[in-house]
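Below sits a lone chain in structure tokens, taken as the form predicted on its own.
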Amino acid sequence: MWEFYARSFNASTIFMVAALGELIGQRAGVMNVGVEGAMLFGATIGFIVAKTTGSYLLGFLAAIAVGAAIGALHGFFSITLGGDQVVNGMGIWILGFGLTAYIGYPYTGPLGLERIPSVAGISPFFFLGIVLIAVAWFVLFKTNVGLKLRSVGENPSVAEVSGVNVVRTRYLSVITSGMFMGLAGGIYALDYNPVWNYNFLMGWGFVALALVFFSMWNPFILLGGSVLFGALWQLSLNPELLFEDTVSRYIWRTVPFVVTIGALALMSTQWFSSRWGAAKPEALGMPYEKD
């Protein structure tokens, strides 16, 4: 039983870190549906660097750096050029899907490094994720930086009149967002499942994206949702850890996605929007043009 819990916590870490990055970007009004693409870049580049240098530190730094670069790229098209954020995000996902398959193919296989030590089977990155959640909540809701970031996500015109540099604040948010996504990809490839293969994330980024809406843009609800989806994901991979006689594992593998679709369907209803929708940033997905 503890093995299932430990694996669930480890799986939740990837959802937690990636979704937290997307939450930060969305709080500033910038949506990136290409979470999976940014994670693929972070995972692949981090894996290659760690494997060629033998250094986990360099691998994670490379994953974070490439994530920041992808975030800046998304910012250029969405903030500077004012393009459609959904289209730009899908472009990042397609780019990541294709380019990482090409550059990562020669490195297919196990990482070949000694595994990162765990605490009773739980990855140290799970505890890091909890710390990041707490820090993000404090910065967003208890600091001037967080107030500026949330203001450009609610009403950028008013924020600009109040002296907030909307473009700079949004760029800061999307670059930070990309760093978290790259880190999440690095955690997956270097710690959770250190074996590179073609498109090995298999939808983790899209679940992380859904978690942001599920959390109503609150970091602590995001933490709970990540643990829940981590457990569902692990159950879909190893249902025998909880149930001896169970239906096909392939049916179980649909559970995280079915729950995701159900949660998003509920949140799209008028009842949910009228009761809980106030947390959604008003300017989410809308380009800003300074008058």
Contents of the next structure:
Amino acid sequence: MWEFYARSFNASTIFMVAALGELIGQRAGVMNVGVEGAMLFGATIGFIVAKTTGSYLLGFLAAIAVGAAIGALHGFFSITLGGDQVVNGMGIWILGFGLTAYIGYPYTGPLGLERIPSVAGISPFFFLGIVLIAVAWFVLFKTNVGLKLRSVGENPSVAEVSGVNVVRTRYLSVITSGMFMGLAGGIYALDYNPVWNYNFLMGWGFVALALVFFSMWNPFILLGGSVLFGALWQLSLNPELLFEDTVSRYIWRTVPFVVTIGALALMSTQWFSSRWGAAKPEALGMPYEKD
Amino acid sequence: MTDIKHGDIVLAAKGITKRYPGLVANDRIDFEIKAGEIHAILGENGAGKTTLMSILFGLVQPDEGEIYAFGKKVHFRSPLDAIDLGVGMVHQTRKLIPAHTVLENILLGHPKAGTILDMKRAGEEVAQLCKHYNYPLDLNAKVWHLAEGEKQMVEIFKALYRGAKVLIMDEPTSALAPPETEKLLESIQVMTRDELAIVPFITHKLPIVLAVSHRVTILRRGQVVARLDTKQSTEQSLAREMVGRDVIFRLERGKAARGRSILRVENLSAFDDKGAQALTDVSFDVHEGEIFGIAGVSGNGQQALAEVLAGLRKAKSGRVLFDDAEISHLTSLQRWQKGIGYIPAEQRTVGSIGNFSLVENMLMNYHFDDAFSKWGFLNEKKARQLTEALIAEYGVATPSPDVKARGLSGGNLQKLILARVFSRKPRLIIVNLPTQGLDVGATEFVQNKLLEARKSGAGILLISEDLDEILALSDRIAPIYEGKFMDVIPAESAVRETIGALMAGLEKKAAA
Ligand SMILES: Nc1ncnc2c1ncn2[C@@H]1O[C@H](COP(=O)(O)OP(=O)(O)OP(=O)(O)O)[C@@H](O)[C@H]1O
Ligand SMILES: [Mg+2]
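What would the structure be for the form predicted together with the partner chain, rather than the form predicted on its own?
What follows is the whole complex; the chain from before opens it.
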């Protein structure tokens, strides 16, 4: 029983950190549907660096750095060039999928370092994730930078006439966003499941993306959603931890995705948006053109 | 910058020139604003008023010319530079973030906001400011909850809180109800009296100019044609300088044969975007050759009514009949084909597509016409000819029909939309705020077009906040308040004060 909870929390950590990154970007109006790609980069590069240097610290720094670079790349296409954010995000996913498979292939296998110590089976990153959520909430809602960030996500031209540098603020958020995704990938590959395999993520990033919509762009709801999805995910991997004999695990495997689709479908209805829809950043997905 | 005396020149422009492809929006303009004065800028639509103010605020870069602030030559690279020197601007379109609170909006971009926002101190300081101008505001309210007039004041306080000594206002009254306008003007007058805030403001409402301004600068086609003392001006003289001809302020409504009922609305109710009830059990009919005026302050359900009738919004209950046939289930396109024309209030978002050329915008109401599209191909030549003819007939000031609609000034865009709808000769016209933001000449023009359409037998549903317009045009008047008609009054027995009171929700009577 406890094992189930502990494992759920560990799974939720990865959703939490990745989705928090996505949330920060979206609050500034930049959507990155390539979360999965950025995570693959973070995971693979972090894994390789840690494996070759034997240092977790360097591994994580590398994961964060490559995440920042992916964020900057996404920023270049969707802020500077004003391209379609969804198309660019898909590009990042495909790039991550192909390139990391190629780079990581020679390193297939376990990491071979001593595991990062856990607290009663719960990874320290779970607690880090909660701290990051709280910090992100504080920065978004209580600081000047946060106000600017939310404003460029709501209405960049208003922000501009108020004296906010829209381009700089969006870059700042999209790079930070990438760092979180890279870190999430690093946590996966160095702590959660320290084995490199072909296409090891299989949808984590997409669930994280959905979680952001699910959270209505609120970090604390995101925290709750991540824990819920962590549990669902864990259930889908090892249902036997909770239920003695169960239906096929392949059915459990689909549960997180079915719940995701259900939640998103519900949220896109008129009924929902007329009640709670106001939370969505108004300029989400829209490139900013000065006129 | 601290010791400004009454009458000092605080902001001056010398030889400002701004060219856009094919036109000169500002042509060697000299202009100065003195401390303690309310300086009005007048001009027809497209005369270059907004362009000049945007240059003085650093939002647009001039091609030539110099700007002096407080006696020193300055170069505004962006609004930030202007704000730093004490120049604030209240824009023609609202520049606030609806999802944020009043205080957050005021603090956005404030140089002294600090790294961690000190909401408490800022709140106290802003509250002090509100108190000084006797305009209470709930600083923690979300901006989308506020009335139009309150939003305007938020923008003003935002500028003042940043230390603005010069406040530029672009059509500050065009979206306000009469009582809101009065309150705003009062506050502006107080500001010039004790704070030496200087307010060059732009408006098309001449009585306001005469009532509050000290000096007037008049632009025509990008040039300054007159600088006047308000005291020595009259409505006629201002209008003449602006338009270059005499403007008749009295409309000849004339008689039109009232035909049979063309539109029938029965017990109509509808929700607004937020899912709240906007319209409750409204019934009325519009006849051929009649202007049915709905008078109300915006936000009282007239928007939802217009959209339901145009087929853009689903009714919650009730029926709509056109020519005695139910049309509730018809799409907006099918309604156009039946002869129902719609002129929306939101010119930029519903009425036109900014990134499309004028020709393409014209096609928005013609693409379904066989004469303009055959087997899926648009007849561009024909569309172009039509657009050119209408541009000429309606006097839309534009260098060419190929420019994008976003480049047109507000008034010219409105003319283009009117031209597009009227030229289809609809039998029923639903028109929401037709003269919002139009200059006197254009207003006269539009109102005459409406009367012409009425004379030729069209039924017109006119929605307006402008009581003068409603009284001048309508055959019957329905004041609307909180989604209900307060009464339906024939023009002959309409009294201005009564209707004004009904619009404000006073004297509740059973709906007719
Ligand atoms: N960004 C732009 N691109 C091209 N043309 C422009 C642009 N901005 C303004 N113009 C043109 O410059 C002229 C002046 O426009 P401006 O908005 O200053 O007029 P205005 O006097 O404020 O009119 P209104 O009373 O309708 O608001 C217009 O003919 C307009 O079409
Ligand atoms: Mg203007």
